[in-house]
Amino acid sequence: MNKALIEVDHVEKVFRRDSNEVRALDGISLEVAEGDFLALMGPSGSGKSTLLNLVAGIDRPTGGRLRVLDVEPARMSESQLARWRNEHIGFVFQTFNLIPVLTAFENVELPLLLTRLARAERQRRVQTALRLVGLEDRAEHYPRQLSGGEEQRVAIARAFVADPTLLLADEPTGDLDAHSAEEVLEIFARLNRELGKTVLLVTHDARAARHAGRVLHLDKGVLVDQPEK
C-alpha cells in the first residue's frame, strides 16, 4: 500500500461573519495516497475549495488534524509555508492566473526562478513541460494570443515544472468548453499515469470522474458515501 501523502482527520472549518457562523467543513476524514488521482466532487458551497486551501496551507482548520507530506501546514509560519509550497505543491486555479505581460514560456518558468537551477536547466524543464501539455509551438505567445484551453494548459505546465510532490487543482475546467475541458482532464490523467504525480482535483464537473482513479463527494461540508470507481 502506498504511503499516505494527505491525512485529513475530523477536520472542521468554520467561517465567522459578524454574528453568523458558516460551517464549511464538518469533521471530515480522508486519506490521499502517493500516486492517487482523487476527484473531490460536489455542488458550489460544499466545501471542496476550502479543503484544497487547507491542504495547500493557504488557510488553517478550525478543528481536527491535517497532515500533508508528514507536516502540519497549520503549525508552520508564513515564510516556512511559502518555501514548502514552492518545493512540494503545484496549484492550478480555475481562472488560469497567468501574467499577461509574460509569454507562455516565461509564465511556466516563474516557479523555477525561486530555485537555484542554472538558466539552461530552467529552459530544458520549461520546454519539457510545454511539450507535455502540447504547447511547445506556443512558447512565445502571450496569454491574450491563446485560447482559454491553451491558457489552462500553460497553467498546468507552470504547476508541475518544478516537479512538485502534489498537484492540486481547483475547478480547472470551470471556464472551459467541453472539448478544452476534456483535453485538460486528460493531461492530469497522463501526469498521474505516466509521471506518477499525485493529483487532488476539486470539481462539480462529472466528466472528471471518468479520468480520476477515485471519486469522493462532498455536500455541505460532509463526505457523502459513494461507490468508488
Contents of the next structure:
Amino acid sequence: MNKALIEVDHVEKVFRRDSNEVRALDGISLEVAEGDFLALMGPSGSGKSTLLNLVAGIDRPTGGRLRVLDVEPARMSESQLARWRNEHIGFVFQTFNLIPVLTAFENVELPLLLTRLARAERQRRVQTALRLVGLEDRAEHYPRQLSGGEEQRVAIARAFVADPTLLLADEPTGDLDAHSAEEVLEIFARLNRELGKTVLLVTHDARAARHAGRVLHLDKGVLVDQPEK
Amino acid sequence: MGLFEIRNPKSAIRNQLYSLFMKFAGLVLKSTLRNKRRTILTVLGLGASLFLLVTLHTVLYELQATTITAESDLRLITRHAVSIANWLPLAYKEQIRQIPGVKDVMTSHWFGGIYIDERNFFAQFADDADKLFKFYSEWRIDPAQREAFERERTAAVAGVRLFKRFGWKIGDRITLKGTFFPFDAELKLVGSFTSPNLPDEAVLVFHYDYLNEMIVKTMRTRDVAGFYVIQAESLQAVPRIAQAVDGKFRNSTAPTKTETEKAFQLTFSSMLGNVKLFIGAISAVVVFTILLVTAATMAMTIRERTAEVAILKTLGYTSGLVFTLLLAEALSIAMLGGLLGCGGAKLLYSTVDLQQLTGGWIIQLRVQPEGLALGMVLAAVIGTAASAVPAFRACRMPIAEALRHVG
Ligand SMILES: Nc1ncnc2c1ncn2[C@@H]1O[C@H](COP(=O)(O)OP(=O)(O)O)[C@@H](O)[C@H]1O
Ligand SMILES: [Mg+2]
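Next up, can you give the form predicted in complex with the partner chain of this protein, since the form predicted on its own came first?
Expanding to the full complex; the earlier chain stays at the top.
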C-alpha cells in the first residue's frame, strides 16, 4: 500500500448553534493512500460534506487528529491554509462552482492567477486542462452558455489545473442527468488512472462506486459496513 | 551588489503589485459589469450627486471670487446704511472727497431697466462718464470709443459679453425700459470694453448726468446718487476712509455704509455667510444620501456573491485578496461616477453659454481643480465606505458557512 495521504484519526465535528448540538462526525478514523480513488457514500446528513471540508481545510475538527499531505490543517492559519489549498487541493462542489461573469477559460485560470506563472504558461495549462475534460472548444463560453455537465467539467479542469495532489469532490454529479454524470465520473477515473491523482469523491450515486477503487459508507457520523449488501 | 540587494526587493514588490493589478483587472472589471443596469444606475446616481457637489463648490467659489486687479482693491463703495434702495444726497460727494486718503469720488446709480424682455437681465449703471475709465482703469476700451462715450450725453458703453449676447454693434440704439424709474433710458452704444474680471464684461454704463436730468424731469426729487464709488490713494488708506466716511454721516438723515468693492459685491449676492452655510448643508445631505444609497447597493451586490467569495477562498484566495478585489470593484464604480460628475460639470460649464442660459444671472462658473479633486476624493471615500463593511463581512465568513448559505 502506498503512503497515506490522508490520515483521519478519531475525528469529531460537533456543530453548536445556541443550545442545539449536532454531532456531524463522531470519532471517525480512516486512511487514504496516494493514488487511491475513494468514494464516500451515505444518506443525506450523514456527515460526508463535513468530512470533505475538514480534509480540504475549509473547516476545523472539534476533536481527534487529521493529517493531510503531511500537515495538520487544523493547526494552520487561514492564509497558510489558503496557500496550501491552492498548491495541493483541487475542490469541486455540487453546484455554484463557476463565476458567472468569467468565461470557462477565465474560470479555469483563477487558481493560476495566484501563482508566479507567466501569462503564456498559464494559457498553455488552462488549454491543456480544458482539452482533458473535452471542452477546448468552449473556452470562451460563459457558464450560462454551458450545460450542467459541461459546467462541472470546467469545474474539474479548474480543480486540477494547478496540478494538486488531491482532488476532492462533493457530490459533483448530484445535479446531472445520467449521461453527464457518467462523463464526469469518467474524467475523475482518468485523472486518477492516468495522472495518478488521489481522488476523494462524495456521492450517493451508486454508479460512482463502480469507478472508485474503494467505497466507504458513512451514517450518522460514523463509518459503517456496506449496509445494502 | 549591496545596492542591488537594497533595491531589488522594492522593485520586485512594485512589479508584483503591477502584475497583480494586471492579473485581476479583468476579474474586477467583469464583476462591475455583472449587473449592468445596477452598475449604470449606481454610476449615474453618484455622477449626478458629484456633479451637484462640484457645481455647489464652483458657485461658492464664484461668489467669493475676488477681482484680481489691484485697482479694485483701491475702490470703496459708500451706500445708504439701510439698503441700496435708499438714495444718498449728491452733496455727500464733495464731503467725501475732502476726507484724507480719498483720491476721487464717482457718482453711481443702479438703473435696473428692462431690455426688450425681463429675461434679458444684466447690470446697468449710470456713472460720472468722465470718471468711469479712470476708476475702472483695468477695463480696456478703444480710446476713440472712450472719447465718444464721454462726449455724448446719451452714450453708453457695455462689456463685450453683452455685445455678444445681444448681437449689438457700435452705433446701435437701445431702450432700457424703466422699472423703478418712471422713464426709459434711450441710449446709443458707442463703445465696448473688456475686463480681467469677467462679470464686469456683462455690465452696461451710461451717463449719470443723463439719468439725473431724467429724474429731475419726471420725479419730484433731484440730485441723488444710488451710491458712491471712492478711489483711495493707497491700500493703507482704505480702512481709514471707510471709518471716516461712515463717521461723518452717522448722525445725518442719510447714514452711510462704506465697504470695499469686493465686500459690496458680496452683499449684492446676498449674505455670503448664510449662502455658504446653506450650500454646505445641501452638500452634506447630498453626500450622506448618496453614501446611504450606494452602501445599500454595494451591500446587496456583495451579499449576492457570498458563494463566489467561498469558491475563490476554496481555490486558495486569501480573505485579504478577496476583500481587496471587492473593494477595487466598488472603487472603480465609484470613481467612474466621480469622473462622470466632475468631468460632466467641467465640460458643461466650459462649453455652455451660462449667461445666455440663465438670462444673465450667472456670468460664468469656473470649475476649480480643488472642486474636481474634492469630487474625486469624495467618490473614493463613498466607494470605500459603502463597500468596506459588507466586503469585510463576506470575506470573514468561514467557507463552510458561506456554502451552506447558498447550498
Ligand atoms: N455549519 C453547520 N452548522 C450546524 N449544523 C451543521 C453545519 N454543517 C453541517 N451541519 C449538520 O451536520 C450534519 C452533517 O452534515 P453534512 O456533512 O452536510 O451531511 P452530508 O453532506 O452527508 O449530507 C447534518 O445534520 C447537518 O445539518
Ligand atoms: Mg453534503
